[in-house]
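Given next, in structure tokens, is a single chain: the form predicted on its own.
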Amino acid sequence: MLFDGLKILEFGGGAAGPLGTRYFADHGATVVRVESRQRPDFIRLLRYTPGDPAGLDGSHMFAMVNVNKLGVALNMSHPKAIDVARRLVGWCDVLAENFAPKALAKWGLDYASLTTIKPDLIMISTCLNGQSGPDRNYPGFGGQGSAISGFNHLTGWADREPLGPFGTITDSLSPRLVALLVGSALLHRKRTGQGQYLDLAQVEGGVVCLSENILSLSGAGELLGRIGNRSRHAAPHGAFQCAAEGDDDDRWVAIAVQSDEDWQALRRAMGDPMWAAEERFAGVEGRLQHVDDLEKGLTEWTRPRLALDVVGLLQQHGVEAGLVSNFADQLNDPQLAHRQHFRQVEHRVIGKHLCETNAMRFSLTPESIRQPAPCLGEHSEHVCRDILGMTAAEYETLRSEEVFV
């Protein structure tokens, strides 16, 4: 596999850090994830309720994010747990963490200290604002990151409050950047023998993805804002409701007409209704000026038709169109099925469940789902004895001292 032999040590929680290491785990890397029952990963708590027999091991989100990893429980308030963590640093190639700044430093696990143990260590930190600057110590997650980086300002309707994108967008962007940066650092180390420290600010990663807005403001003095699903340059452009399917009246198709040629193709697909032939819709400027009437006419055409029928017909005519999928659609999607995007894994607490693969496919080194996400501390003994070489007596002593909780 592509990353056979690569060893990654992971501290942190949520999705921003752990999804980044998944790229490597799915392609053969050994990823050891450090956790603690004292302060469990918050996504373990998304399902947990007092008395739930699944406890901290019943979170489906945690199970989705952390397949192919080993789990070690270390009570980092115990000095001997810090010693174990330092031994793991000596073993690993890469240390990935997404705690707030200073969290690792208080345990003596900052990069400067760790390079005395592992001079060629690659370490990446990804937190909300990065490790420097006046806001570096402000802890936060993707909800704040979405707002601070500008996504919320752009998401919603012009006459209403910002909605923000669904989910935590910077938590979804930063893992991709983590994987790219770590891959680059590994190439650098292969050429030079040098490790390095990588400081990724989630907010800045989000800002980079909104470059059109930066150019519009700095180049033209225009501050872009919310316009719903519409485009400033094309019409029609948006989501249009279709016929109900059974009890489901929430069926939509996304349609984007980028040019006058696309508009003519859409007219042909619709059977060239009289309203579409009006001169005011002939050019893009007219369609943008009369967008309300344009969208009304298009909705009258889509509303009685099934969404997949609309998509098929428009695509046959060369019009950009796609189903606004729900998750049931995705599970039945033939394209995703062909690429085996969803794979089945069996978790010892949750049972059989689907997990996602990453979107990349390497022809010579395919990815694999080899094992489910770890229960909390599931592999503590295996990692300590088989990877770090502890004796049975040493491990039992540390266990009895509550190092592995």
Contents of the next structure:
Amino acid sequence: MLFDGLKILEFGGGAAGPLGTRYFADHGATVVRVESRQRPDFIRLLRYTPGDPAGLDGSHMFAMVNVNKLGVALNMSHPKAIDVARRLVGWCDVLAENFAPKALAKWGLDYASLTTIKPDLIMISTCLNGQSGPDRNYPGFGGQGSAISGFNHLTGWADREPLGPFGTITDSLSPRLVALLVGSALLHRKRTGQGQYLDLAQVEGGVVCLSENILSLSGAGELLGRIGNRSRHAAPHGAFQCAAEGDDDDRWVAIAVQSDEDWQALRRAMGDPMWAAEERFAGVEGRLQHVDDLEKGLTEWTRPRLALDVVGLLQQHGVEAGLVSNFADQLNDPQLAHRQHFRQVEHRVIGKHLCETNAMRFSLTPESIRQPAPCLGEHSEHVCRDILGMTAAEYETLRSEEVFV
Amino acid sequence: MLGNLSGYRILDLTDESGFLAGKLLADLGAEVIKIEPPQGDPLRRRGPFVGGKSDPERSIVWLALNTGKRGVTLDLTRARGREVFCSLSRRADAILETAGPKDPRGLTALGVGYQKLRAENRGLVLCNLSPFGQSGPYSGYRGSDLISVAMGGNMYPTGNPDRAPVRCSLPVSYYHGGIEAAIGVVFALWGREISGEGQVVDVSRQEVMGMPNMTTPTQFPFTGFKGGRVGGGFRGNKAFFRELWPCKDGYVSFALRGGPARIPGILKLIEYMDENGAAPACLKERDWQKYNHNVISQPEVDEIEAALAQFFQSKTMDELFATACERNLMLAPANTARQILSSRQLAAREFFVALDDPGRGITLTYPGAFAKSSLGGIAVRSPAPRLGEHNAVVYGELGLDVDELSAAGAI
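Please could you give me the other form, the form predicted in complex with its partner chain, since above is the form predicted on its own?
Up next: the whole complex, starting with the chain shown before.
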């Protein structure tokens, strides 16, 4: 596999860091995740209710984010746990962490100290605001990241409150940037022998993606806002309601008409109804000007039809259309199935479950899902003995001193 | 300034959906050559424009997402243009393109597919970012951002319950897809360092929109939750929680999520409200240490949220965020570009950069490097190229004469 032999040590929680190391785990790297029962990863608690017999190992989200990783429990308030962590740093190629900035420094695990153990260490930290600046220690999750970097303000209807996008988007942009940064640092180390420390502020990554938002103001004096599904350059461009399916009256199709040629194709696909033949809709400027009427006409056409029928018909005519796919639809999507986006693993507590992989398919070096996410501390002994080479007696001593909790 | 990818040469044939990929690779030090048709990329004609007047050298979206690249023109529909492309490809490490398998603009359709290029450059990497991927039942479908966000499952759960599902007004699938394609290039270059062999990486924009859903589709067999829209909020096991709140002059994000990491922030918010005489008994008398958002009932949430709503409306975004930073309230403003440009945190990190653009006679403020490296090396190195700006230097390096190419209609 692509990253056979690569060794990654991971501290932190949630998705923003852990989904980043997944890219390497899915391509063969050994990823050791350090956690603690003293302060569990918050996604182990997302759906947790007291008395749940599955305890901290019943979180579906944790299991789905952390497949292909090994899990070690280390009680970092114990000095001997810090020794174990330092030995793991000596073993690894890459250290990835997404705590608030003060956490690793508090344990003496800052980059400068760690390079005395491992001179060519690649280390990446990703937190909300980055490792410097007055607000560096401000704790934040994806909800704050999406708000500060501008995504919330740009999502939703002009006359309503800002919305998502669903899933706190900096939590999914950041892991991708983590994978890109670490991959590039590995190439640099391979060519020069040099390690490096990388500081990814999740807000900054989001603002870079939204460069058009910043440049619109700094370059053209235009303050962008949320405009629903509409486009400033094309119409119709939106989600249109389709026929109910059973008791589900929340079925929609997304349609994007990019050009006058597309509009002609859409008219043909609809059987050229009278309203659509109106001259005011023939050019993009007219369609943008009369967009309310345009959307009303199109909705009257889609409303009695099944969403997937509309998608098939429009795509056959070369018009951009897609099902507004809900979570059940996702699992039945034939294209995602063709790409094997969803894979099954069997978790020791949850049982069989699906997880996702990334969106890249390599012609020579395919990814693989090989093992479920770890239960908390599941591989403490394996990692200490087989990777760090501790004797049984040494491991047992540390265990009895409650280092591995 | 050297970067992690200095020395790698990448040919960038992408349309708008892939601009970000080459930009990020250029930030990391790669030499990225943006190849446009002689009449220019269509995005150059999309507004808004610097100065307000339509000008292909002043399109905001072009300027924003093509920084750090060199730019050449090349007519791939002509035989001479394709010959030149093959010469470029022999000296390149990777090619980025955004054509689906049936797209007539794609390299395969133009007769310069990967197998042909690879025959003359065994280590060549081709990374293709397309709406659905290069094979499969929907691979012939067309789809811009709206379609990717819809079919990737991220639109259905975004929005108000009484309206249509909605996307972000800027194309997030191009951002996710652009980063994924950049990862694809870097990973395949790593593979080449080991085996000497280049390969093809096939990225699907529908599929990149999976990760943003944060595992909710794969949880469906357990939860039965299809993603119904709840406005600016989230669902616990028993109740709905608001996450975006109107304040005096805009909106802030704050959620009553529990867990050891969140509860201290809730307590400090109540303290702050109390100092303002705005913390009723339902806030002060609750045992917050035991708070769990999966257990609390909707009427209790409603009572707490009514007090929060009233309080937030009495304060501005700046007041709330300044206090939040001081006391770790886990509250954040739903920023506009204006507020982002005036952020004290981003200023302290010298995030924004003013790029001199003498070729256009302008200096604009850009978002800077997407991350910081202890080696330096990640930076926005130059403004986006003007049309054909680097024809002479890039084609000169191949020993080609620009006047001859021009006369042949190749560039």
